[in-house]
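Form predicted on its own, single chain, as structure tokens, below.
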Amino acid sequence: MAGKVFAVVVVLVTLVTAYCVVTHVWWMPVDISVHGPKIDHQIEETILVAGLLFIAGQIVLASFVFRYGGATGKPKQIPGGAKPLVIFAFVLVGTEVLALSFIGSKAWGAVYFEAPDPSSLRIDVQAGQFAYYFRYSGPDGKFGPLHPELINEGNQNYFGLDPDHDPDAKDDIVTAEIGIPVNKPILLTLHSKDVGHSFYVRELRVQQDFVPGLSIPVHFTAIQTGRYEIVCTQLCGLGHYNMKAYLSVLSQSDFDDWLKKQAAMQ
């Protein structure tokens, strides 16, 4: 009797789970990026294929438990043994992974293999325990070189700039939040000053790790104004839970005003 009850519970849990996924009870927030629809389509295809296999697997499990859960005597065995079943599962899952990887390569490549728009707004991003900082070039349109040995949070030199000796660094603008114009291609360059971190904005469908010693480019275009949370998704120390910043997507005129205010506070 216990086996039959368990089988019914397995089926009910499977059906409820499938319902929640199909009806998007818990789903991703609205997409605000140009490349986002491709990412969302890939996620939906992955969930569809994996979901069908999940349902099939749970139904098979429930049927075996329902039929043999209360059996006594010699244990029942799968006809032909377990080896053919394992080989079948290996081939099926392997084919699924390869197919999804091939389909998803276009969406992934649009973010990582396609060159950024030459007109992109360039922004440097510095991650460190446990905060983000962002750097814009000033009126000269040039970034000053970075000197890691000069990084000093005590005097707010988060990027290691040397404006006394590097003319290009004199007008660089460093902020604790990031503002970007809507419908403008953006090119971020990610740096870490200590350990691994991550730049994750759900609404942009962008998640990229910072790797110490590397400068990692990420490009995207936001198509909807608003204020969105940036969080670190790499366990980076005791303050990881509180490592976040905010991204403001603004109209071009509002962005220009915002950047002028940031420059005035340097």
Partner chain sequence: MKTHQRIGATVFALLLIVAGLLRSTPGVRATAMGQVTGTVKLDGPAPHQKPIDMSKDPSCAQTRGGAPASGENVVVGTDGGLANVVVYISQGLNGDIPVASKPVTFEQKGCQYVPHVVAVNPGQHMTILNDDKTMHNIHPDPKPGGGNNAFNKSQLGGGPSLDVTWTAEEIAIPVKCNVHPWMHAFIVVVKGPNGVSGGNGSFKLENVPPGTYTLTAWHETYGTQSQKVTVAEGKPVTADFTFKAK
Given for the second form:
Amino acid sequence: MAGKVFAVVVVLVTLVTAYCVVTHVWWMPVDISVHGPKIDHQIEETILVAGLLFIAGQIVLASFVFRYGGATGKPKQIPGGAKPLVIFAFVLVGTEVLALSFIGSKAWGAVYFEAPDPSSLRIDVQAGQFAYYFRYSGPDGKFGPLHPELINEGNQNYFGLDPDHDPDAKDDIVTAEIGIPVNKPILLTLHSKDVGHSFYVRELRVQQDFVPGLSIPVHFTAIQTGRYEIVCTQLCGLGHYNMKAYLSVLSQSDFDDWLKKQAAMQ
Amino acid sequence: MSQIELMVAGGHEVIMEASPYGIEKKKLGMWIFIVSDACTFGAFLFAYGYMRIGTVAWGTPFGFSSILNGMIMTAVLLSSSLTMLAAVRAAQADDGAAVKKWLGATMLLGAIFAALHLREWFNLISEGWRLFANPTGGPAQFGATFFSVTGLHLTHVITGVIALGFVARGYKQGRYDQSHVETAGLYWHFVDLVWMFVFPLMYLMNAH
Amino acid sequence: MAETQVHAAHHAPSQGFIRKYVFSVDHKIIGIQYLTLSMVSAFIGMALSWAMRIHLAYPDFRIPILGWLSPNGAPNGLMTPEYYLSLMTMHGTIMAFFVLTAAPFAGFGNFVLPIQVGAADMAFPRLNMSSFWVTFVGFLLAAATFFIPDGPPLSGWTAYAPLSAVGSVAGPGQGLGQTLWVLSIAMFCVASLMGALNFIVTTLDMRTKGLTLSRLPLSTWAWFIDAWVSLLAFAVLLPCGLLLALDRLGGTSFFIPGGLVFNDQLQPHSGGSPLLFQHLFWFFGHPEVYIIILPAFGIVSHIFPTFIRKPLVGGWKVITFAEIAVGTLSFVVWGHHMFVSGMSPFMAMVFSVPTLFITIPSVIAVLVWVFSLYGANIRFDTPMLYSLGFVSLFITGGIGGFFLAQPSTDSYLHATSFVVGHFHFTMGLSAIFATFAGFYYWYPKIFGRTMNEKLGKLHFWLSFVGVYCVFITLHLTGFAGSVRRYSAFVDDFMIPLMPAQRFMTISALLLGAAQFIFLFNAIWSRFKGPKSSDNPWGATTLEWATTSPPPFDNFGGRQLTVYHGPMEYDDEASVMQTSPEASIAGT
Amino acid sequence: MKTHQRIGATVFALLLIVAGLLRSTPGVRATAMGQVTGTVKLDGPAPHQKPIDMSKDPSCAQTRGGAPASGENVVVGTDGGLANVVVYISQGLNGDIPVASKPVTFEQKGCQYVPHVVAVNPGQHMTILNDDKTMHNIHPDPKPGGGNNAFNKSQLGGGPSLDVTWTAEEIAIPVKCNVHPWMHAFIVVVKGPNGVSGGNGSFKLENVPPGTYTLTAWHETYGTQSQKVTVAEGKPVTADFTFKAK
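Could the form predicted in complex with its partner chain be given as well, to go with the form predicted on its own?
Below is the whole assembly, all chains and molecules, this chain first.
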């Protein structure tokens, strides 16, 4: 009896889970980046491969438990013993994971091994407890050097710029929200002023940690205008859940206006 | 005392199978400890290597006298391995007086090593090196790694000297036997071996 | 510590309550002490998870007891974000170390392993006693953080530097609380190393006559392999913790880079690397999940043959080699925790491949369990139900691994609740289920009484369904981009997921409530349960060849001789390992 | 036995009452208190205050009702009145200086601190309120070793108020909210009567006992200025300050 119930429960759980995944009850938001479809495709591929294993594993488990509960006669081993199982695991699962490694590494390579477009718009990102700030180089195209000792958030000097002494820093534009032109390659440089943080935009399919002491490049191209949330996914302290910023993907002309307005606010 | 005799001593006529690898359990335990401790030292040295590679303008404070001091320390520790070996041999030959003599020599050499090492430490400290400070103004990573890695090693040496003292006393009183001397010897040789990594990495690589 | 003295102590039980039950060198008492500590820890950890789940789904709900426990952290019973993170940190720490590492390995291992190898005690009984008491001090240090003004640390059980390294400038709990935490973990490391050493030497050196390695019970095999993994992994966590303590207390900068600014003030550190911490931590951290799951493998593989009345497919070899492969591979996959951490993207691929390949031995283990059921006569006693539940949970958990092992898919799912769901299935609940299986299985041996079967089954059904309700939902919300370690959901993005949050909270409350059935059953049966025979399950290994509970020296001075492997089952018939009768299953 | 106890208890109670009366008698002779009033002005153009972009937390803009926010390092009102200047008595107060009994309120409103500069006596209660919908953490950072304890505590939107006291005098403890990094304020802990200049630069020190004092004005950007004043019984005295713009 217990065995039959167990089998039924396992099958039900499997079907409900599979249903939820297949019908996308809760699912990834729309993809707005050029590289995103590769990641989505890889997720779909993995769902297929792993999902089959999941369903097969649970169903076989359930059916054996259903069938062989109680006294069913003299016990017997599966024909061939463990050899077919081991071969199955090595050959089938081995091929599967090899395939996933290869296809997956292509997707990964497409995101991380591709050099950023030289014409990319470069934006500096500074993360700190518990906000992001962004920096555009301004008309001179040069970022002023950073002086951590000058960081003073009360005076809104979030990056530690010294415009009085560094000519390059004079026209740097610091913003609380990141605006980018659509269809233009973007190259971010991530640095953190205190602890580890992360830059996660679900719609962009980008997640990258900020590591204090390192400047980490991230590049992407957004293909759909809109306003999206950037959230922190690396535990950074009490305000972690509230650490966010917005990404505005704008048309080129809107972007130019927006940047002008931001420059005027400095 | 082997396992077999032990069981008899415990008042049982049955005879337990001797250890499958012919190793007495304390000795086996020491081997396992050495494997684990090697990992611990490995992690410390990995951290040192990581710091070393990632740091520009690493401080290299050691002049000729420090290297000479280090060489003497190495020679002292190596000799102590020899005397330890002699102590184990003597224990195997059941020569109590010799065991006492050689263990004493090992302890003495270990103590000299520790003293020389502490002299080096105090030299560095008087120069202004600290766990967190570099008197030459560069990065402080040398102090942090040097004091922690050699500190760990020095702790092992001092623990070893004390342990040898206990073994010597126990052996003299007849509570301990040759297996205890051998186990202590294993530990002592391991501490020596670690020094063979620590010396080139921490001293030779930091000579200016 | 003369050998003879220790030896004599085995055969003359110490007198007096303190020597007998508190500072006991008897491995059985120590095993029970570990199990008790784990059980207390598990209920604390569960209470913490309740508080967190309630706060997430019903942020305005007041929990008066929290307000009483910490007027600062939860004024009027409403949790502050820092208190949420503190509870989360302590939930992770207590569950990962003091429950999942302690119970199936140190708890059952201590009680059962020496008996299964036919020894009177562990190889080093006093070392064994110190293991427990050092663990206990570690536990007290961790528990003490709840009662200091600043509260427990909030940097998670992974304690990533520099958050954990810079001290109280990083936020509440990061001062004394974090220091106590580091000391607690260092204590736990030392205790685990001593325990692992003891397990290895006992397995190698203390086996009784005829008990070759190929005849070892599968649980002993798993503990033995696990001890090796522990020995190497905790040996690295210890220096990691020591260096973190040096950064916190000695002013060094191992894990703290230069130029950090907290509160507009430049910190005095320079030159360290947060990635170094992550490498050292995950070099331990990934094997740690196998340290947790390998004893579960062993317990389940040990229980299966008894209740299916035949040997496992492939005998002892296939499952054991799978375990060895898992244990070995576990040391070369740590980088998959760091795919998005700023580690070289090339290294990500290097780490991805072994991570995916660790699936193969895991799949072999699962296939062994599942296909052993073929043609069996399964008995559905509670231990077996829990073992079957373990297999189901482990399959489900393992599937999530495919997504997290590949850097490309991980870059979306990393740090979402998908990860939380995944590791709760694989290492959390799987190991807990195996622990329950072991508990119901060995309870008659430990206490000489049988647990109530009806309550046991009820406990199982509620737990099994509850686990799926909570943790599958976590996977699904993870796909939707729900971020883990958030103390409240204020994003536009997360608010639509609130119904799922409420569903999980209600399920988690029920799941937790079911555990009180277990608690009641365990305590009630201890005094009122029916007396158990020496071998109630008709099993074959040495722990069933002695009385229930076993005498002080396990076999009353008998020296056993082993003639068979541990899986001599054929339907109703079975042959004890100690029986000179002919083999019926050829093991 | 019984009577002894009763007598003892009565004596003890009487002693308590006497002690209480003594304690409640102010150390200073009860006289009519003086008052110091004045205005703080800024001489020169006020520096530009950057607008604050609060888009990080949409609830801030909601509570502000769309009112723009800008930095508050130098707030100059009409006629050049300089706000947020703390005026206090730096020398001349002697004996037992009474502690203001009324708590000061320190609010978080629209993701800014109101007031931007707050003055309290050591031992005076300070009530911290969060009127916003969002969570703030209050993170004052006094100088280490100065006697005041740093803390870092979050307060949920609309959450219960916090009650804080400071033990030692300290000119300007910076306060921050890390969740909204632009938020900053100063807490000035000084003994005796004090006043903070308002939007038009005017301030008022009440309950000043008669005497000659050094009056000091402190501003977060322009530093301190002092002048001597003599306060007579029941007569208001005027003292004005002028800070030079940099």
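Positions refer to the first chain, counted from 1. Note that the structure is predicted; figures quoted are calculated from it, not measured. Between two forms, the rigid core is the largest collection of C-alphas that superpose within 1.5 Å.
Problem - CA of residue 64, rigid core aligned, shift of 2 Å or more between these two forms - result: Residue 64 C-alpha, core-superposed: shift of 2 Å or more.
Exercise for the section: Taking the rigid core as the superposition reference, indicate whether the CA of residue 115 shifts 2 angstroms or more between these two forms. Expected result: After core superposition, the displacement of the residue 115 C-alpha between these two forms stays below 2 Å, so no.
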